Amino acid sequence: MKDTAAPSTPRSSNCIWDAVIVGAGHNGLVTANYLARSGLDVLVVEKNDWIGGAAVSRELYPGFTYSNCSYVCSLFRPEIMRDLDLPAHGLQVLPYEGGAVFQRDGGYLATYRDHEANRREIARHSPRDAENYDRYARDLMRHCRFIRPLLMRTPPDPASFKPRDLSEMAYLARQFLALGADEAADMVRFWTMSISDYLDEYFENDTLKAYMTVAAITGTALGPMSPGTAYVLLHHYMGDVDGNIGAWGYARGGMGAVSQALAASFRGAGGTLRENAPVARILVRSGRAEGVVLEDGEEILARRVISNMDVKRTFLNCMDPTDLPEAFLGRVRSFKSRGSSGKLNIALDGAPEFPALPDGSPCLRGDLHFTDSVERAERAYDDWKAGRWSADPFQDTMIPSMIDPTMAPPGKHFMSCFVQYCPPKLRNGADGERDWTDNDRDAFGKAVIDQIEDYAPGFKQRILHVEVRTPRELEAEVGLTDGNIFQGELTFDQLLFNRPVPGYAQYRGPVPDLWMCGSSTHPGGGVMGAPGRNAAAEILRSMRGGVGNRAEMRDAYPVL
């Protein structure tokens, strides 16, 4: 169905698009797909000469494909994969086969895809923890079952008396009351507690608890003992691979395969994608968004503008402040987007050898960690609070080429090292801050490599090339404010109808015909696609005169 607001015009230098989307990250491409499949003429403009935002694969060393920002696939919504037929466009997800936490005393804790194998390995370290493992998995799944349906729903505005908002508030109340008093109290408690406290209720072994904290602190400016990190764990646990809830995997060909499949699907639906087209300003005339102005001065007109940039970049960098309410700008400035992560991508001349692991262990075909206690992870966070990178960093390290041979030449390997903690600014004296320098970046990379060498002697001699990325590089190259990989922290005060700011959680900007579809919006960050899909649903709903009934929406737009 074409946009009923006005007929589409032929493509020309002064054409008016039905929609222009700023940023070819995965959420922008998801929104673009749904709009194009609903008959709109859609243009996506991307500042870089490559697409994907943080979900990108690049050859930065001959013969090696790097997932040089996001590095694993789990959260991407299966509904979107089906709707957009992404497997037909080349997307294939390969599940992990194992994992390991290396201990300082030379031992290790393994993880396996098989549930019973996991129980036996946990029992090797703590029979009590093995008995509690099923209870932990059951309780976490109960929390997950409550949250997962909310991912693909637009949050209600609790201050609104519109029928749709009241209906959605009633839905949330029914879901919550159906839990029962005890379970509801447990749910609220879970959302607000630290992952350290939560794990203490189930487990005693320090190494096991350290492994379980991985998803709770990934990408967040919090430590394992900080309140709210239990919810971050749940956020990462809500994905699935091949129907296995909480499973993780590699996109064959790197995480750019997700974006390339989305781009192919979009182009197949008649959409247009322009690279090397950085946006300088969102164009507002007569109180409405009417297009964008590129850095070279070119104006692109559109009936609606959709920003896939984060909320700060959209409203503080790319708009005239006189076009926006001052109270709204104040809330945007207060939106927390502190970066906490760094990344190393390493080309290796051969597989690293970890003496702690048995020969042929499947653990190398999953996630590898070198922090064997929650206390060590908390000390790494202490470094971040002090304005320095962690001397003993918390790493989530993987060798995707172990199960995806397309990422490295035969006999060689690609290693991905996601690192906590890495501040967006470094401490400069007692009170000041300073920007990262190239020397700082290199010293940070050395600290990470030195840690790996401690557990894999001879590792340094296998290195062919290293790409080091701090929050400085993530902001400059990908456009993530302060290098925050979620486009804003996933703290309890920045979720649901507070994301990105109260009153603007339904993907609409404060200017008519201006929309948001990035991870700054509900339900948040990760390569999930839900913000992009939800934004598309709201845009199409607005074109239907505010139709709120989901069955009617599916009839009007079968793709949704």
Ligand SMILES: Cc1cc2nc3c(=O)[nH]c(=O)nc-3n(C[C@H](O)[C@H](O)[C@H](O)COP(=O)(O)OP(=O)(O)OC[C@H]3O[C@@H](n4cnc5c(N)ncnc54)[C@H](O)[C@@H]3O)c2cc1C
Contents of the next structure:
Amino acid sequence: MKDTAAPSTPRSSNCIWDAVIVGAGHNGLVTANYLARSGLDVLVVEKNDWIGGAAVSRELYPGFTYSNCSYVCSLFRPEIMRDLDLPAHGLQVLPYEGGAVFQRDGGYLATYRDHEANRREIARHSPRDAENYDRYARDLMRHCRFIRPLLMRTPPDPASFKPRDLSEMAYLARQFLALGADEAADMVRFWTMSISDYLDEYFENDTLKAYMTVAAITGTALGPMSPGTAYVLLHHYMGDVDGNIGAWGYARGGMGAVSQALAASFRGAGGTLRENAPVARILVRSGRAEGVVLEDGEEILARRVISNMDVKRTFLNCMDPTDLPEAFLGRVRSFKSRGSSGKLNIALDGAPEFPALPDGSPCLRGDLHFTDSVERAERAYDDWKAGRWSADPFQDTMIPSMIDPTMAPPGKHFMSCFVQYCPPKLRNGADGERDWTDNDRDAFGKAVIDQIEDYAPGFKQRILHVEVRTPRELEAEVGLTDGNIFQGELTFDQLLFNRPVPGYAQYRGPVPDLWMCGSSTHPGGGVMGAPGRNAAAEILRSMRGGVGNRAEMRDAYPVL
Amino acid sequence: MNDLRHHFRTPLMRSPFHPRVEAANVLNAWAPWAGVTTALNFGDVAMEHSSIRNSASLYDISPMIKYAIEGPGAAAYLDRLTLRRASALPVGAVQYTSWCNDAGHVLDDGTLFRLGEDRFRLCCQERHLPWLQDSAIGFDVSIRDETEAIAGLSLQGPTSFSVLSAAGGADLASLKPFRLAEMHLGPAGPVMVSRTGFTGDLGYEIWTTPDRALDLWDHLMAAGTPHRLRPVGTEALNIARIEAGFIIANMDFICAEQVLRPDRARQPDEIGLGWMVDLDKGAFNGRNAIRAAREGGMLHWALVGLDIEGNVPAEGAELYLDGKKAVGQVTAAVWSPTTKRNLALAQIRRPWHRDAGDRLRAEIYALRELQYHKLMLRARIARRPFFNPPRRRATPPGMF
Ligand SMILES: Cc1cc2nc3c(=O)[nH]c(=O)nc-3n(C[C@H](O)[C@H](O)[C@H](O)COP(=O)(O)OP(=O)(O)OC[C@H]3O[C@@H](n4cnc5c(N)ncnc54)[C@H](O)[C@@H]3O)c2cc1C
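Given the form predicted on its own above, I would also like to look at the protein as it appears in the form predicted together with the named molecule.
Let's see the whole complex now, leading with the same chain.
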């Protein structure tokens, strides 16, 4: 879709924008909105002819809308939706129900939204686990209550003596000390443990544990037995749908609806968006960021440059290394952004049938999985380590059109298969590496489809079209370095004041007037909007007095 | 079995749709509505509400009180009874209206259907037979309670047009809001369809006789499945109606006939219904009192929509000016999944319905694990409807 609001001829280079934002990912658009609503003259430049980055919906097969990358919504902060009036611009989040792990022996373990139905379902597999589930959920909720207030706060710089950093450090310390010794110990263990060890403390049933593992390895180049995966689980659990913490939903019209609503709100606030405008280089002159140069050579000048690209693409691909401190560059190079995920988007002629599920089961309206033990998930990760895609892949598969009537014609369906593991490069010979080829991609796609067919005979016959995406496609299309879906892994060493680089966690780049607002920054990846919002807060704060009418920006809703 | 002396055994009546409602009411969540057993939910309020805004929902409205108002003098009678000009309502149209006693205090609000030149139907929340009959003196009109003679289903949501089309509804595309038409819906037979509802969304109400009720339910559910139709209960509907900014008698205002404490009675202007009052149409019940109150500055209250900070619903909250002076009361409140706002309806003392600026606070007591968190959250007066999608009025309607 073309941008009708943008001027038909680009502004000449003698015009200076208040801010140019590189990338129309959802975070770039969030920052853009807050700045435009504060009266700044804001330009967003996006390399693709579509917007949204990894929050995008495209029609690749007539009549079907795909959520091409991200596919479920929970993390997006409701405070941001409200500040930017996104529902009025078309954003609607739909809760979904149920889900299931299919077992190799023909059985399944379901989840249900109803507490009692869910308890009895787990009890079918383990009466003990069914009763422990509530304690587990309670404990996770405690961790959520700790982390949620941190999402919309700029992390302090522990090395700084500025009053704001000191008071923010004190705030963190207070939060932590308020926990009490046992809880604090639990917290630290939780933030550093493997999900497998963590689950072993609660549960005995392997299928249940495999189910709980999903969110702990999503988007992460770690296996369930790797330390640090428990935190990744929390990252996926701390969102909510209308206050229902841990619940996920669909954006009506696909995840691109988030970006479309942001773009509509931005244009309504007078902002300008240019698609098909790839940035080749961020301009640094006289020691400050002065604008960007597009690939066709056009120079765009601005009082500040804000990058929505990941930290590696920003500093390693789009800047002159001589403009950057060497130590900083070194940190950026070692920032972990190993890709681990692939995705299939499938147009179906009819709903797949899973004989394991009873008639009328709501599970098809939720998330579906085919890995029924933690060990199988770990083995899938072994393939990644060996430089192969998983022969027995790990899927988070959904059929959003079961709920959303806008995504496929009545009776037909859109299926989204998120798959692990997929390495960014494939092993070549004993210790060489090579790029993915189209053949590799198709073979990976086949492994995924074959796995579904095993549990849903006849599935293949219903396929009308498939989009297969490996880290190669994710990098080429969205610009995610090595295809890492979070613009950098969400492990504890890369969180809070260490994200993306110690000393640079406050959205400021190492060059004056250069800022970062993407998922590479605190609090990280997912369609959350918090990095973009926090970056805008810092930019506006840096302008002091310079902004007339500051946009409404809510603090996080209190945790009672 | 049908011994009418045995009401003590079954105080609540059953709706004509009861067998289907009962089968789907998996949590046995029941509540009485106008003496009928009705479903509060069908197991999942959030999913049900979502279907009202995302796909399509089916809600049993049979318990609504319905009066047949018929005769050559019906239109003139209704002009005299209600606030609006009923005689201007074309045959085949529906009017949202209200009526008052001589003090100008609201007795109820409801929808008035003009089924023929001399035939009307009035649907409302409370029972008013004596009032309606006594008001008919001097008019050539008969008034009869037909509540139990008519079964009704409300089909609401963005795919409701798709559902009803799939069910065989002909000429549906041209049916405008607040219009009605007779249709034949396959095995469900002849029905009356009105483009009305209580959700503020695209939707229809479908009226039939009790003997054909189950056929209608089954036929709609079958036709609606590919369009994600699901039954919804009163809890989901209540969220939707607050989003739409609609009021309910005896929840957002007290019906004048039932008011015990005289200061609780309200004029139309005091509950947001002032726009209905047609002072130019000639005499009607309450006219002089309404005019006198307007002219004499005797209106004390107003009904407003509120957008409240945070995400804790303000049910029952008291409203304070500058945190000190009590100026009103929340009558309905909900966290709105559609608008992502914390919404409420409230009665507020004049002139604060206009002049409160940023000075209003809602005092909320949130009970969490046996302790109250007391919150004083900023409340801003907001325009109703809070949610008003273009599809509500689009003719022809879209498929979703
Ligand atoms: C396959 C996949 C599945 C996912 N699933 C989910 C999910 O279900 N739920 C969830 O919450 N999160 C999910 N995520 C994560 C989430 O989508 C991302 O973390 C998030 O969308 C990142 O947003 P962002 O704005 O920070 O950056 P991005 O979306 O990466 O945006 C960066 C933008 O910059 C543009 N750009 C790059 N280079 C240039 C250049 N040189 N010039 C101009 N523009 C440029 C890109 O085109 C892009 O639009 C998923 C991600 C992927 C890839």
